[in-house]
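One chain comes next, on its own, written as structure tokens: the form predicted on its own.
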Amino acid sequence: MSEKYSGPDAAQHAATGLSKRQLTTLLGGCVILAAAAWIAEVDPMALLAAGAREQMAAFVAEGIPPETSREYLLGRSLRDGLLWAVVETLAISVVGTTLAVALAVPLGLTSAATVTHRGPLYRNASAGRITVGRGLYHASRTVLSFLRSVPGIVWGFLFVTAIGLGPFAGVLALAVHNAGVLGKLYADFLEDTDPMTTEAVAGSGATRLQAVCHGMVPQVTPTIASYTLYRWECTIRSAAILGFVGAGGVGYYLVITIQRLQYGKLSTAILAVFALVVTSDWLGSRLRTRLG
């Protein structure tokens, strides 16, 4: 119910526009993002001090005109070179994400209450069967959480450990990463299906499993196609920064460049990850209309 003002506090609503509980959560905001930045130690003046602004000219001058020598773009052999990094890049997201998908699909059906203990599928299921699928539900979220929780550099420092250096331990960081993410956003949009069409479908005779791969699931696949598209334009910028770890990819160029205070090679190396950016949100944006 709407609160009603009188007298002068009419006149102060009318002025704000905003109720006494609206106020209060403005201004608890104010005061958690006042402490927040007082924690993170944000000073606006420190990018106007005359140090900085002399540190990043200087950085901006020695990173141009940027390197486009034949060996630093192209390298000795194939499988060499700046050019073929970006391409790692690009094929380490698309696996990465592909393998995550295959993952997060069983992960986010098992995470799914609606998929494992409750709505129309389960109004006349035993108690036994409803407390096994809560459990499954309940394991599977916590291995979501898990995956998810641990950021993809982290998954790709522990992968080369395991395996060594190389694209291959980006492609599983990615995987295990994404898998997390994805399987969460699955599930909650399975949770959110509509339960009449899923109770229409069980209704006409279909199991469980069929209700839920013709009632639900295509209620959410365009959905879900889109939100995975936009995941992988995430990857390729996770990717980038894998080589950080020795993970493969352009980012072993960016943090080589760095060490050595190679600027021109840096900047190339930025602009190269800028216009793989660019392409694929291109692509994805496609893909997502063509879908939609």
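Computed from a prediction, not measured in an experiment: that's the story for all the values here. Heads up, when I say rigid core I mean the largest set of C-alphas that superpose within 1.5 Å between the two forms. Residue numbers count along the first chain shown, from 1. First, how it differs from the form predicted together with the partner chain.
- In the core-superposed comparison between these two forms, the C-alpha atom of L47 has shifted by at least 2 angstroms.
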Given for the second form:
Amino acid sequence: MSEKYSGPDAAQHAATGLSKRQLTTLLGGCVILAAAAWIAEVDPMALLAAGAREQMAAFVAEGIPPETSREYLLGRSLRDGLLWAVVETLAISVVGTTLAVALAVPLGLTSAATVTHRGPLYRNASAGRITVGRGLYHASRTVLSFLRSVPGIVWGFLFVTAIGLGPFAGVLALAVHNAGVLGKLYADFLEDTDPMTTEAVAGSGATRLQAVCHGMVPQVTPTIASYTLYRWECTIRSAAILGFVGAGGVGYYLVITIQRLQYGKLSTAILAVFALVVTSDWLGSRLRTRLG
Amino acid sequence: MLTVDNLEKTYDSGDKALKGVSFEVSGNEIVAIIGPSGAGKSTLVRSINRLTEPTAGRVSLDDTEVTGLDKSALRDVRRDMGMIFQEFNLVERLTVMENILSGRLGYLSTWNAFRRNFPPEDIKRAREILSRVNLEGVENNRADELSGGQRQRVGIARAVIQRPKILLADEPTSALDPDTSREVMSLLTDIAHEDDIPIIINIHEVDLAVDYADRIIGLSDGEIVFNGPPDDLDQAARDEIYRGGESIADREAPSAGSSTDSDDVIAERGD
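Same protein, the form predicted together with the partner chain this time rather than the form predicted on its own?
Below, the chain from earlier opens the complete complex, with every other chain and molecule after it.
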């Protein structure tokens, strides 16, 4: 914790160390952490117990070297084997993120108060129009919260139940969950735009829609593109575990090898996920640098 | 001709920013509105195109009464009023050309506007205006790459491309250094004469107002206390506008000049 500039009263107390307020914050933080640790049943001894050490040693012994047989990696047909599952994971994340953007754009617009009912675009609006806009805003925000609050893997389970096993269920799961995440981001960015710029466009006689498209949206497009790419990197990680519920991708290999205690194969699958995540992070950050 | 008749504005906070202001502007007159901070200068200029909604009174442009127009009719009349802002209010991440062309959005169908599909004559006119405001060569630069003076000239170009019947300028020089301020003022006067349109400039530098305006309106505490040619603005008139015992020099400090006017804007923005 840096004391010097962390609060309004910090400068006065810099000489005497922690201020009273900082001390309270620190103590409060400790109490919350202790309570959380108790609830989470934190028990360091469990890690050090003899049984635990044996199990971990067994995993390391059997997991090394990782399984690299041709049959495990490539399988017997095109849509088989670990490498195909990795490619499938990548494909699920790409299509899933694209669909998520397609859903998040309209929902993000209707969830931004500056688009629906507040700020310079609504200065001459009737009370009725503002009420309608506010209703749309709240409804749309609620939808986004719901989409976001149900985890991707739960959506995956629901879609597998609805349309059957396979990667398309994974695509839909990622699309729906991330529409909730991205839609909220887009809306928050739109609410954070410079109202004077939007007002200037509206002041020249543009319609509200035009002022949104040409005054508000261009202020945030680079930021939005950058965050969407970052979100795509996150969906790769989510897509890697969708296989747990049969929604395609490399997660199937993770769960099946754990259940069958095939630690050599599990090691290979973990390494494959690691390689996928590192590669996509590298690619994502390269693309984001080019956007900035 | 612009007619402002008994215009009043009372903010939700209870502040009376305008207390029955009346004046007329016509021809290619440059009218400077001067007055101390909080006199209502910004509120007055913004009430003309209803960026700030006046509480009472009338504004008319030619035969159209602006106050009381419905939403779509207000959009039409706003196309006839170009506005220039203190902080330029450009879309920083768009190019100079895109910013200038946005002044034509009011004339485009929604679909064409969405695709940024401007008619060729708009683009041709944008290029002509680029050379008028001396911005040739930077048309493809992003607005955030320009200097303050260049940005304000983009702001002026965006207003001029509307082919307005009147220009409104809200503190157009406050964010600029003295030399650049003079360049912007002479550019504005050139435009008034060449396009034969009047300009209302809300300004706090009295010297600039005296040098460039044909007429000066002095605003004090929401009321007009002076309305005449710059030559008539003697010391007595200045004292009347800037009454309260403080010297004019103190009142003109830029920080004091802009803060209250932006308070007006913020007060408007509350939900």
